[in-house]
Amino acid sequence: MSLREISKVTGSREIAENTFESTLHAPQIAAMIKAGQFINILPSGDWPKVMRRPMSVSGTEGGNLSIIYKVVGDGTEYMRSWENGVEVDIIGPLGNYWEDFDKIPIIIGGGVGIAPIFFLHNTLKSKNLDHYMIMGSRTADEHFIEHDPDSKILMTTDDGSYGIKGNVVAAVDTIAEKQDLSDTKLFVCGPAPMMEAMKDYALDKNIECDIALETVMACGIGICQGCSMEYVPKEQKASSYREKYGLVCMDGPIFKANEIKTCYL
């Protein structure tokens, strides 16, 4: 079940190089809302655009959740510059969530994927499940958690300047050295680049991987029909089209990579 809540911003400020943490005083949501899905938001009361702006949830603490994201258009722009008591009509939670522990959940963020990632970190914390997380960067400055690798806390820097040179699976294959890989099950979400090349990892090597696309979700409950997806087809004839494609608001956002034919959307 989704509602529509006002909320009220109780803090905002720069994590690391263009990146943003903001938290909602919104106890309805916060009480429902699980690791990986998203609320819909419109970032302002004057908003002049038609839709709302998806955003993924990084955590709840009491009433409150946390929203971590990077400017990069007219609706981050205004978040930015969320004051305290600022009022902020949201729509949540929307989308499935992150389930199925029964394997080591290697867990893999980057880019504003991390907001899910990080949530999922804390659920399984709290939880007492062992696992491993994997946060990517291009550089350092783009980094707000400590790379820990005897805490199992990966981070990575295509240019080396933190943590383990190269993209996340350099991380899993440091993963792999210790840890076979059979036993672990991937959790991803970030740039469509690393979720494509998570998810040809995993299928490759055999391994269980839950993917959370991201892409434009305007109205988050299926009407606009403009996040669609295509499957992989199960069987060889035609297919009708909800067979064919799903949307990502009301499907996923998470879907197994052997279901997907890209992340690429």
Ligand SMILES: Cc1cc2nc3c(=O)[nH]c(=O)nc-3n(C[C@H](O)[C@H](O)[C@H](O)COP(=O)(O)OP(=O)(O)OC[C@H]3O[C@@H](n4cnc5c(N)ncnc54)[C@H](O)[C@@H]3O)c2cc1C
Contents of the next structure:
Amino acid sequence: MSLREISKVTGSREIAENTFESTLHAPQIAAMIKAGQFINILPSGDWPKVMRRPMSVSGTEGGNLSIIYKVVGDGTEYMRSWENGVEVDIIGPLGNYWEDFDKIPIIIGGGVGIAPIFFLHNTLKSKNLDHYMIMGSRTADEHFIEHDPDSKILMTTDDGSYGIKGNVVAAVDTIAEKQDLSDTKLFVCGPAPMMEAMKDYALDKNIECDIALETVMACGIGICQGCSMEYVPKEQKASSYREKYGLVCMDGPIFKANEIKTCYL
Amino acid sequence: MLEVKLGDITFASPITVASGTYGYGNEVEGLAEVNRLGGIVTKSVTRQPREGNPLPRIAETPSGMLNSIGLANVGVELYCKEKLPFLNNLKTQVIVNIAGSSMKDYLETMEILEEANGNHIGYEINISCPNVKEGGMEFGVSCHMTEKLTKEMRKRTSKLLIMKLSPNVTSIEEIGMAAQDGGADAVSAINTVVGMGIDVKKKSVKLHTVFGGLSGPAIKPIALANVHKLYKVLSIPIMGLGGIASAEDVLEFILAGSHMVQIGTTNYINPNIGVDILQELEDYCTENGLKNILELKGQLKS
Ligand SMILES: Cc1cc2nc3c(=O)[nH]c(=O)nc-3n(C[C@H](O)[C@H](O)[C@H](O)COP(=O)(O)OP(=O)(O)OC[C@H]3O[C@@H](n4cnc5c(N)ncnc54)[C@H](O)[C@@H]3O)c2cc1C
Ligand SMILES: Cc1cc2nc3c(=O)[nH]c(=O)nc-3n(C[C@H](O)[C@H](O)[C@H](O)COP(=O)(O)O)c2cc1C
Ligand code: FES
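Can you give me the structure for the form predicted together with the named molecule, which would complement the form predicted alone we have just seen?
Entire complex below, previous chain first.
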């Protein structure tokens, strides 16, 4: 069950170009939330728009939870200016979470999709589960984690200004040189082209792959039916409900690569 | 102070929540005090389950949103099996919203609901969904069809019968009168306003269906005008809705002639809005010496 909690901002900082991390004191939600789940944020008390802003949680510590976000519009612009102590109305935990770590996880994030991957990284670490982490971006300025191949942490940049040159597929290829990919499972969240590329890669190589999708959400709790994604066609009844289209907020945000028709939502 | 009657049904307050913005009541568990609402109107239920329209289905607009959900819902049979038991346990009044694509659809759905063991006290009939070819608009834009459908439904139920009207018509008064002549207990107004969104960067429309329904505070003035038009010609009560986001908005609708109101899109921001505003409404009554909030109904000074 999800809760509505009036949280308090306990810190905000710019961690990379146009990328911010904020921590919110929200003990009830922080105690329940798992890596991959998200919260739905009312950026301010007098928010003039009709939708909250969904954000994946990037970690928890004590009664605090943190989020990592890129400033792309009014909501995130407002969030970056949150001062410590400000009250923020949030709903969570929402959606499903990363699970099933029997195979060696290769966790892959990029763009606004780094938050749930970062949370997963720390969850796996706390469970002492060996895994690889890949973060992709266009240039070095967008990175805030050290490229450290010995610790199985790989950064990629499109322009080669940091870490491995190329996209995240190039990083997975370097892992494939030493590691049989059929013993691994991919966990992916990032911009649509990146997720689509990883989906194709996983299906082509027959590797298990879970992908966290993103789309516009009005309610976040399965009411409005607006956050739909389309499943790969299965045998379908003439009339059906949630067989052709799933709801990202409830059935996801995490789906199996082989059931997603397209990551472009 | 806030208690109101519609037909012979008593509601704890005139505040209810609108179809499609509150699901079937169970989704907001932990987030809202459902039992303190005057009532809830369910998501539209159809004869068969519906998968809804292709995506994208929603887009934000200034002070509002566009949707073209296409009546995605479980269908009446699953509704009776899965949703009704939860609704039966609620202490608030439940109104089931029915949508259909043909007379047969509407009537069969109602017949199944009448047979089911539901505690619902009435029906709201959606003849005004702009988002599907078969969304009932064929009924909602025609006086003849509205009256005919209302009459047939009236024969099949003694529960409250509320016809939900569209603002996307030349004369909402004529459709309202047709519903009244057909035997409706009330009308609700308005459903969403036809709108369109464009993404300049992509040179594309924002909704797959091109056109969708606009809701939220952006449509409040349109809703008020339609409620007031209906108030001037109808003798049956009106449930007003469209963009309500505060206690003051509720008072505006009552002044325009609403007997009750529904809150829609604002539930997405605050699922407990319908309860949060109750105290302010009571305070208003106290401060203005009203024994009941409906003493305000239609009391616009000229
Ligand atoms: C389940 C889920 C989890 C999410 N987690 C995160 C997260 O951890 N960090 C994060 O930064 N964002 C995340 N997002 C995306 C985030 O919700 C949006 O970026 C946010 O709503 C934008 O709000 P805004 O008011 O700032 O921008 P808006 O005014 O809504 O949008 C401004 C412009 O940015 C575009 N835009 C909207 N969303 C995105 C996007 N995701 N990426 C790029 N452009 C976009 C819009 O099309 C528009 O042109 C998540 C979304 C979902 C559904
Ligand atoms: C996402 C969404 C789904 C809706 N679904 C239905 C529906 O199934 N049946 C119906 O009669 N009205 C539906 N409506 C219309 C609302 O009940 C209401 O008439 C309209 O949104 C105007 O009120 P508001 O501005 O307060 O939201 C829907 C509205 C939205 C935004
Ligand atoms: S956001 Fe409303 S159903 Fe998912």
